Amino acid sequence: MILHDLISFEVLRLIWWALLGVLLIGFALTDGFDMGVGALLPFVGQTDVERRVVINTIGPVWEGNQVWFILGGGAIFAAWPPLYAVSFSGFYLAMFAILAALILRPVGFKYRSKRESAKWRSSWDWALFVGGAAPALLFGVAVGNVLLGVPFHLTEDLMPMYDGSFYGKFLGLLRPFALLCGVVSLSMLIMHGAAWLSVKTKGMVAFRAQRIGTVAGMVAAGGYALAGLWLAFGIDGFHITSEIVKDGPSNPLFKEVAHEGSWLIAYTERPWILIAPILGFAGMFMAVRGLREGFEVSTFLWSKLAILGVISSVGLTMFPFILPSTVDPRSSLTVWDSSSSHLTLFVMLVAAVIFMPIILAYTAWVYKVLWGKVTEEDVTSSHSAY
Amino acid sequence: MELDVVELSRLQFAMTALYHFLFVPLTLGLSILVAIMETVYVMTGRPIWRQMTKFWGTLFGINFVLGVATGITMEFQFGMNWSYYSHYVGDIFGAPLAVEGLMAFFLEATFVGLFFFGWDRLSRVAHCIVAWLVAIGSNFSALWILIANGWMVNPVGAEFNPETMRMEMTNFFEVVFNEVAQAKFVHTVSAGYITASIFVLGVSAWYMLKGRHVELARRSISVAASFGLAASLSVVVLGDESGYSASHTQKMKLAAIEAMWETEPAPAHFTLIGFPDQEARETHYAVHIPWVMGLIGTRSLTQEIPGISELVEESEARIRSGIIAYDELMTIRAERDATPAEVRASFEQHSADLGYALLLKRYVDDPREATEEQIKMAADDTIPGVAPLFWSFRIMVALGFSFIALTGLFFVLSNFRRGAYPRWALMLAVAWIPLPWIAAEMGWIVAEFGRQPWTVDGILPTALSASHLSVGDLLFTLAGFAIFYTVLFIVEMGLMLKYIRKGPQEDVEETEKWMQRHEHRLRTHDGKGPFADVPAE
């Protein structure tokens, strides 16, 4: 096959780095509000019917939203195999916790209202709370750890080795900076969930969601600013010190890396990337304002913009690093040395170009069909509601 | 079994995969059955078919959700527990997984919500299309995951790259149109169709026995029996196709399934039953049927099927060739830009056997320093556990034929005996409900256990594929999954039984009114009205 030479290896790697961002952002934008709603559930819904309203706002869409996460996993596997291999085994116990929490969610949605017992229902409500809040927190913690660097190295056979004990591996992730990132992620997704609920519900549920969402948005903005300062003054970044070969073989050991200086140097090298944090702050500010004023659709759009800005700021700051290593900086995974082969990247790009527009089209259609607020009547009169 | 990371990782993967596969077959088949029922509703306008769609749809939903939930684990477990595998073959294996997400998961997951929530928001035809999209999405996902799985058995369209220390794709179409994958796909979805058909058959038979929801049950049986019969025939035919393709792509698996220790003169006999003894390399109390194996495996009377001992000798030769490849690889790696051309050439010649040298890594760090004894041990390792394969294969096949018999029986009864079902047949159908699951799990064992000691046949040994985790990590997550999954299973079964006992709740009144209005048209062959044999509930 010669076709794949149409696009150079270097450009394909850049495209797939951007697509990795698109997938993570897509996941945070869609499943993010499901997680936020889960975290809000026990607090915005006081009665059983109110809680059912809350659950039914996301009932028909969470399954599709969650596919962004699954696809993220599959796409990382296909386009960035070393990242898939190192990160998920390195974050082993954290991943287990995330999976367990995410598994609770589908089951909770579907099974909660299938029995009358109050105890059954309230147990599932708390399961849904954990299923929303825990992954939202842990994803942030993971991002924090990626910025700090992770203790792994690659052998000459490129076998990933992780340096840490059983407890070290999970509790070792809970470093102060990483926890701060977790708080940002959790509060931002709660804000996003609240914005969703103010679009999809009315009355007390919407009112409570807006109140909690306002506070969450302010926490997110404060935490994000603090994390930026911390990165500027307290955390060492990573930099490639050897010659950068952008279309070389995907072998991280062919380069040299220094663990020194600041990540934020990126903003002097590429000033245009300032747009990302600016969008992040602007989105959070406008979303908080919208929640206070009771705006609906515009608040949700601003909240999306905030998430877009925050997540892309992380990726743009670290570029070209994807997963830096603290114990053996040379092993760090970067855009230029941890991708799939030229052919695989090309084939996957063709698949993405064919299917992504189709997916976006039918997803939009489904949201359109389901457009409108979910009311207490809807929930009590329907057999198929959760 | 000793408690090492590789064995525990295998155990965990087997457990989560087999558990996931409790829900998948029913999803594959029931999604189609529900879509068929809704199509009949749209075409005839009879509310009973809508009632059926909703009732079976509810059970589909309870099952679907656990398939989705346990599928999340599957997507990430390769990276979590099999990190060297993920690095080594991710360039090929990851692609079908990602396409699966793009093409299948989004489709089924986006529309499944609309299937349940869209009854009042969509026209009849649009809702029916949604039901079909869910079914198509589910079945597409089986296609892509089996393309990935088929590649592990028959790794085509890829070659080893010494610079990146991994396999890289050379031809995507070879990967997609891998003959093993195609046979596996049809075989697996057919197994799913059987599972759902027998589930619908069994539950409906139970209603008939209880005299409840007879109209719904009768129609459900007629759909399930025809669909199930077609699927059972297809599963056996495609199983045979897999057997034929195994005779040239997976010789060792085939020999192990047959406990065929030595090569026999063609056409080989088929061992109906016996007790394989791996130590002595013989099968005790074997009952043979002459010629059958040769015919299934080679579709000829003259071609030989190699026995286990001959294949072990072949493996030994390939290990020796692999050691040469390994030696050249080390040279290439040491002198990246200045490798002599003859070293490259020699590597090209032997690189197909590199995986065999890696079998030695269990015994010695550097395969080049392996002793004769270690080479013999590694060659013996290429024999999978014969007895478990031998038995699980035979249980699967026996069950497969029983499904043809059962669905065939109900097909005849519903079409040629005016739907009069004798009690014994109904009781049989109820008793048969769990058996397709057993057959499906046995199929998994044959496919995956039979590939050992490889994760990717001839390329990467299982022992080398696992992540660098501790026994403690594995014990923790293994216990976690076991407890968590058990609780979910109990909850799921409880709800499934509750909703089956409850029966259809929706549209019941409307359906009955409609049927009374049209009684004259619906009068059955014996002249009784449709409700004549329905006791008051």
Contents of the next structure:
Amino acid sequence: MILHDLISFEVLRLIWWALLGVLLIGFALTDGFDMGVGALLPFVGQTDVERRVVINTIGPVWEGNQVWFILGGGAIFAAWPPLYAVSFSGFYLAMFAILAALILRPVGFKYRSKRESAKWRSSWDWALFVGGAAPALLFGVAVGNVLLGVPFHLTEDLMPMYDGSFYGKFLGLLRPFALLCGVVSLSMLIMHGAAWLSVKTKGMVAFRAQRIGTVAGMVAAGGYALAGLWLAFGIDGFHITSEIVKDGPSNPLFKEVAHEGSWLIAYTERPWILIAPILGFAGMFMAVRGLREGFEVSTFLWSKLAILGVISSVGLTMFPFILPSTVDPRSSLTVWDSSSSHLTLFVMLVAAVIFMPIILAYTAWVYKVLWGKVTEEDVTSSHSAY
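Starting from the form predicted in complex with the partner chain, produce the coordinates for the form predicted alone.
Just this one chain is shown here; partners and other molecules are left out.
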């Protein structure tokens, strides 16, 4: 028996679909509060020292948190190559904007304190704001477009082709529902960042963060509810109408797809997935309550639960679709027809089983070592502080 035959192709596809979700959720849980803190920076810090306190809450951990972003991109490239090809070519300008914003973060950290000028430092503070707010918004816009469907089709040799001009592809992403999803993403990560600041700071910085985070959490919950209603009554879903071959070749053109009905029919077919939006709403409600009451660690954990529920609800609602096509629904990418080979998925799974525990262990160790509040005395007396 060949070793990789120990796990069927169908099961490996399901495992890597779940692992992709784990990596994306891991990125949102960790680097998400970094982005939220960046978006909050100009508003929760009124003095230079207060802003330095805010920056130093994420300064030691943001690089490690971005490991999840790299792992997610690598998993898409290796486990789901058609998804990588289609999404990165169609979302090229959006991806470039996200990367440009993310690049502002390390540059802002390093250059902000190179000069004593208040104008200089304020400019870099706003650069850090863009580095946090822009990706948080655009990631949500991307998720909204995935739910709406993307205007691409596959040629007979599986080359992805997009409708519209180069710049039109980017502007075409800014549809009302997608922008709503962007608002949900941004407000949810601002809430997450506020929860982190309530754990890591004290005094007026923590107070302002809790006040803004409370409003952001309510906006996130309202936007999430509105998006659900919009999906139910205003947006057509995608459904496979032909026989589903779960262990066949990775060729999306071998199936038939209908673009009709509602995405939310998934909740009648698989009622157990209702747990995801319940966790999302419960997490947001409890996080808002924790921010209002001044709770710390529990609020941060509830905020994590909200992110887990919201992201999971998208993946579970769409399953088995990963990237639907509005131009040619038959070209839509699903779990069953857009993966790498059986052997590749098995080898990657072995690597994930070995290295994921190591990543989780050193991440936990870093947070344990760096646990505790950042104070104004810390940033003014330490030569290693930003």
